[in-house]
Amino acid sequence: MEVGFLGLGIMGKAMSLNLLRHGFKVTVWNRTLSKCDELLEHGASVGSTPAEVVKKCKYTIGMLSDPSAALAVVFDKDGVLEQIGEGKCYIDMSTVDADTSSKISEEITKKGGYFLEAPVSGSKKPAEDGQLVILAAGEKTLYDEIIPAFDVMGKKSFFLGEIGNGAKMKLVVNMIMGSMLNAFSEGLVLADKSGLSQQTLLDVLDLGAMANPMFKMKGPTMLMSSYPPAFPLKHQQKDMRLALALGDENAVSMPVAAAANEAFKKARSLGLGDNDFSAVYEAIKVPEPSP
């Protein structure tokens, strides 16, 4: 099976490497073309534009950083739309809002192509291990055809129906994750300021009903102020913003998520945007200025 892959960031690189390791032919493209070099060493071909990749491959996957990047790859000069057509398929695995997905879907379908949105739950390590959770929606026949690739990149795929549902599910999941991490950070700071051992707090949490892989994985590195980006904080804040907009559309009150978003914004203002999203802990450690 030949697959095109657009976008070789932290996630895209790991996902395309998994496809190569499992015998897929992969043609890659990235805005900074030098990022393709490592994939080339593993047997990938390189396309000079998204259009060139789509022309060559029946199936093309996009894994871009945000809605504007996802739209640019499709609509800009030498973009996906220039070569999409009858029998060509585009799968967008970026985390975007439902409106962005709908715009892309509409134009690709108009040109006779097939579209699937398939954002993923999971960060760097699950991407490397092929353990992502894939949240797909759109063209069911395309979903059935691309399952062999999804099975290599993920541990479980869900088909959620119409376009927009994948995007919405991903935003809900990331909104919960961002809110949880803020509560966790506040707890770590409160334990410390109260004269308690933060390590003991981690041990207690790990033995109770709140035990979860995120606290177990992030807690020890947060105590060391070490934040290598598995999921960059600027992307987590973007997802909080998009989730809050979804809340606005549906008149859902989200005070906890709104407060978490403010903490991520504060962390960005402290220059932590390219760090892992767990670096929000640093923003919570910083005392508020006295009035």
Ligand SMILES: NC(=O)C1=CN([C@@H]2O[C@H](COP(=O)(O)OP(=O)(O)OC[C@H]3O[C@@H](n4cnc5c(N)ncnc54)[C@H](OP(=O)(O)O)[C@@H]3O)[C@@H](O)[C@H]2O)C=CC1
Second form
Amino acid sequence: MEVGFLGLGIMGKAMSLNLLRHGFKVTVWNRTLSKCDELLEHGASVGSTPAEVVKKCKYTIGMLSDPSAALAVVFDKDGVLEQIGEGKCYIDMSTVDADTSSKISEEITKKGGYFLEAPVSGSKKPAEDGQLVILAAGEKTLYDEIIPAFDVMGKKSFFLGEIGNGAKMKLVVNMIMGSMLNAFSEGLVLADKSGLSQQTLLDVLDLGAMANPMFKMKGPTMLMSSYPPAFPLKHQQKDMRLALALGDENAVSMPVAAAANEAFKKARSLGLGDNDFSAVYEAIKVPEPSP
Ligand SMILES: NC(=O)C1=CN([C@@H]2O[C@H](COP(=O)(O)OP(=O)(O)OC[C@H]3O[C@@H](n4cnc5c(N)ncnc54)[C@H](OP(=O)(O)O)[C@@H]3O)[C@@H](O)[C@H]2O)C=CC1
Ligand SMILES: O=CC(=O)O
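Form predicted on its own done; form predicted in complex with the named molecule now:
Starting with the chain above, the whole complex follows.
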């Protein structure tokens, strides 16, 4: 199977390498073209624009940072839309809101193409190991056709129905994840300030009903103030923002998520946006100014 891949950030690089490793023919494009070099060494072809990739491949996958990037790659000059048409398929795996996905879907469909949104749950390591959870929605026939690629990139794929449902599911999941990480960070600070061993807190949590891979993986590195980006904090804050907007639309009160969003915003204002999202702990450690 031949696929195009647009966006070689942390996730896109790992996902496209996996496809190559499993025998797919892959043509890649990235805004910063130099990031294509490593993929070229692993046997990928390189397209000079998104349009060129779509022209060459029946199936093209996008993995871009946020709604504006996802829209730019489709609608800008030399974008996906210029070559999409009858028999061409576009799969956007970026985390965006339902409106962004719908705009892309409408225009692609108008031109006779097929569209699937398919955001993923799971970070850098699951992407490298082909262990993502794929949350797809949109064109069911395209979903069935692209399953061989999803099976390489992920451990489980869900088909969630109409366009927007994949985006919404992803935002709900990440709203929970961001809120949990904040509560965890506050717990670490509280343990420290009240004279307890933070390591013992990690051990206690890991033995009880709240044990989870995120606390287990992030806890030790947070205690070392080490935040190499697996999931960049700026993207987690974008997801909190989009999840809160979804809450607004549906009149769902989410005070916990709103407070977590404030902590991620504070972390961004401290210059931590390109660090791993667990760096929110640094923002929680900073004392509030006294009145
Ligand atoms: N990292 C993670 O753990 C996970 C991330 N996600 C989601 O996946 C998506 C990608 O994440 P990740 O790989 O971590 O992000 P990165 O920041 O590592 O990569 C972002 C990619 O988007 C490209 N990009 C940004 N702006 C534009 C633009 N205006 N036009 C064209 N390309 C653009 C970047 O290109 P360039 O190299 O030129 O900057 C890069 O290829 C995000 O939506 C994120 O929320 C989902 C699950 C897990
Ligand atoms: O979106 C991030 C993730 O870890 O999933």
